[in-house]
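Coming up is one lone chain in structure tokens, specifically the form predicted on its own.
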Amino acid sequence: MQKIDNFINGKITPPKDKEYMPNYEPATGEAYSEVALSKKEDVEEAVAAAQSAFKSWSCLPSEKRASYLQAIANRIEEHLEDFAQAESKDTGKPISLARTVDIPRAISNFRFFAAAAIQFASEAHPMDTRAINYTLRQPVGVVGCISPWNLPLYLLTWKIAPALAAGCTVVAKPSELTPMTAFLLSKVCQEIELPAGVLNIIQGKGNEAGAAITGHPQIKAISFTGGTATGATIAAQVATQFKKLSLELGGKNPTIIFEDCDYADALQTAISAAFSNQGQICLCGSRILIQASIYEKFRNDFVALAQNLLPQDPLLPETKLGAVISKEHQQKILSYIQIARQEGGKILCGGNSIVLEGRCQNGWFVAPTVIEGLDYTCTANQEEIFGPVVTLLPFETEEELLQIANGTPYGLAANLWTNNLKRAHRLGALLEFGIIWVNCWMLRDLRTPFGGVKNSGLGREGGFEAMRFFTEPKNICIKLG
């Protein structure tokens, strides 16, 4: 069986204890590869490793930083059939959204910032014929970057990316279910000859290989993408160290639909943003606000759709849903459905697990679910459940929507529909989310800055945002004459 290592110093290399845990293919529930338990002593020497790499990689003009870059994009791209079918089979989900979306979106952290660390500038600030004032921002040293399972590259090449455009040098760390596609990137790495010790991979559990991380003395700025009960045990973590923090975590995201919407694009459109990998999305819309006028007609139409939308095995190219990323992750979707019950809540489709005939009739599926008549404030629409269950609540006046939309203790993302433009500007401003999208889903621009606020996280990634996380500024005043 394959056993995934880690990459420290340019070199793939085993874990020091030899310790390894089955590597899980969702569709099949059936290990197909080993995955190294890295420990503190593993953290250790790939830190080790970024300190010696750093100085070399910082004085890098950014031209060169930004060629490593492109070349790293260019290889993934020669290689894509390779990613996508080791995230699909590491995920669970669909190829066809690997080969078109989650890979594709790697290539492309990568080719941004390999542009953005060109034109990356400071700021000047003359104080009439005094002096003047600049700013030098300098990357802040090694950093740790941890990142989820459910889009496992993407997220990772987001924090690594502009990491290194920067010119910080990196100890990273996927999530240990998901660990396969960032063993190709180490791969890449040496093909395209990255200097050593300037990306480390350390494979293994979050407690363990994740907290040597966040706790390292050395690591000077983290970067975590996950759930809100791990990134407030980080944050306290890191506290008493003064480091830099950045956190990405959940999302209770509302998907609002007005009488005045674009139909059939709102309806296809909130499909995809509940179902989309199962729902294991952060960005996922779990709350479908419906106004009332038209609320039957797009409950029906929508559960209509959602039935059609049957799991099959993630690696046919036709397949539009996959499995769950686990056994447990399984269950407790499922126990959520069955409080959601108790709650009072309607069942309209789905509500069960799937077993499928042949390679997959033991793997982990869920029935999109559809569930409506629970009030704003039952669990299952106040808790993340990151699985294919939606929530339906009619609202009848922009008081009422916000009430709903804004009562939950997270704030990442919203997408609403209308075509009244003033609409649109006056609930973009008082919906508590980090990012409104209005007609439209997921449509991302990367020089954009990206994260939520309450629960939903801490900072910003993307952009130039990004790149300013990883430096320090340091202001320089020059008397004049």
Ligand code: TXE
The other form holds:
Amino acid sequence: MQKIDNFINGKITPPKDKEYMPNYEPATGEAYSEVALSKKEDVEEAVAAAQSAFKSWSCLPSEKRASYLQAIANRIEEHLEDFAQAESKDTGKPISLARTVDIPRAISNFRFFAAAAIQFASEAHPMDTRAINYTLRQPVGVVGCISPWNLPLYLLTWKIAPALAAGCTVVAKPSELTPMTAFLLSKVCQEIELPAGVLNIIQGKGNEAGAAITGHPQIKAISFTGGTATGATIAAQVATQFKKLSLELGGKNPTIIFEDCDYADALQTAISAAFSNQGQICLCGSRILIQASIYEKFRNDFVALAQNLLPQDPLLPETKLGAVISKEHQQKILSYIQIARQEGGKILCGGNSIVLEGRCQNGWFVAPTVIEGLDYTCTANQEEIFGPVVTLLPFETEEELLQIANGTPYGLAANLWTNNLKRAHRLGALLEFGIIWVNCWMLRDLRTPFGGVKNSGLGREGGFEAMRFFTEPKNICIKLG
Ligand code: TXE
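Please supply the corresponding structure for the form predicted together with the named molecule (the preceding block corresponds to the form predicted on its own).
Following is the full complex, with the preceding chain placed first.
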């Protein structure tokens, strides 16, 4: 069975203790490869390699660093189909999504930060004729990048690219549930002859390899994406080490539908926002808040579309809904649906696992599920389910809307549908989220700050914000005359 090893100091390297664990295909429920179970000793070797490479990498002209990032982007593009097949097999997501979103976005991440590397600027502050201050931004050193299983290559490269562009060297760890595309990235780095030690990829569990990275004294910054609970664990661990920390965590995002919306567009986008990647995107619209005057119509139209989104084999080009990531996650989703029932929710469609025939008969599938009749304080409206499950809630007034929308521990993204410009500006300022989409969803300009408030995270990724995160600003004041 194929072994997914580490990438350390430019070499594909097995874990020192040769321990592996099965890597499963969610669509079949069967192991199809083995992933390295790296430990502290493997992380030590990766950090040493990154430290050795830091001086030369950080002193390279930015154009040269940019050329390496471009070369990685070009190589991934040449192998786009291999990456898409690997991503779909590893995650259970539809192959069409891997081909059109995940892998192209990973390519864009490298291309975007290749350009940012040569545009990155700083600031100066003259003190009349007395002195001039300038801010020298220097790369922090070796950094740790840790990513989740839902958009594996997309989110891992969203961290790696700005870190390399800023002149840092990297120890990265993908989720142990979806190691394959990071392994393919290791091979791309070898093929384009990225200098040894600049990027090191460690495979393994979060509480072992991940904790060894976040706790390593020579790692100066941690960029993490994952669950809120894990984010809190990491924050507690690194606080006493005064490391720079960026946390992209969970969400419980509202899709808000006013009666004056572009109805067909709002309906179709609400379906995409609810069920893309089986609802396993932190930006998914998992609560749909509908103005009371159109609640029944929208509910009926939404359910009619949702119940036709039946799960299929993710490797089929026509598949719209694939498998969820693991048996445990499937059970977690079903348990939330059971709690919703107990709390008085009405299941309008779905509410159960799905068993397919053929090669996917043992896969982990959940029917698209729509629930109504729950108060906004109920569990299904407060906690992140992270599956193909949405709740519908009516509202009468803007005050009621804001109470419901802002009434969860999360604050990542809100999706507002109205053609009333004043209302869009007014609510944009009052909705407590890091991202507000108006009459669109997942429209991303990589220059913009990305991230959430409250339990959705700390700090922002994206654009020069991300590059500034990986640098230290030193103020130099020079007396004139
Ligand atoms: O997270 P986990 P998952 C959220 C999403 C959901 C969760 C799903 O909403 O809540 O992430 O991802 C490693 N020290 N977002 O289940 O378990 C682990 O090995 C160091 C939000 O994977 O937190 C994996 O590589 N590392 C986001 C990674 O952390 C540790 C977008 C995430 O694992 C660790 C995507 C530890 N103690 C998902 N424990 C956004 N806001 O953009 C685990 N890991």
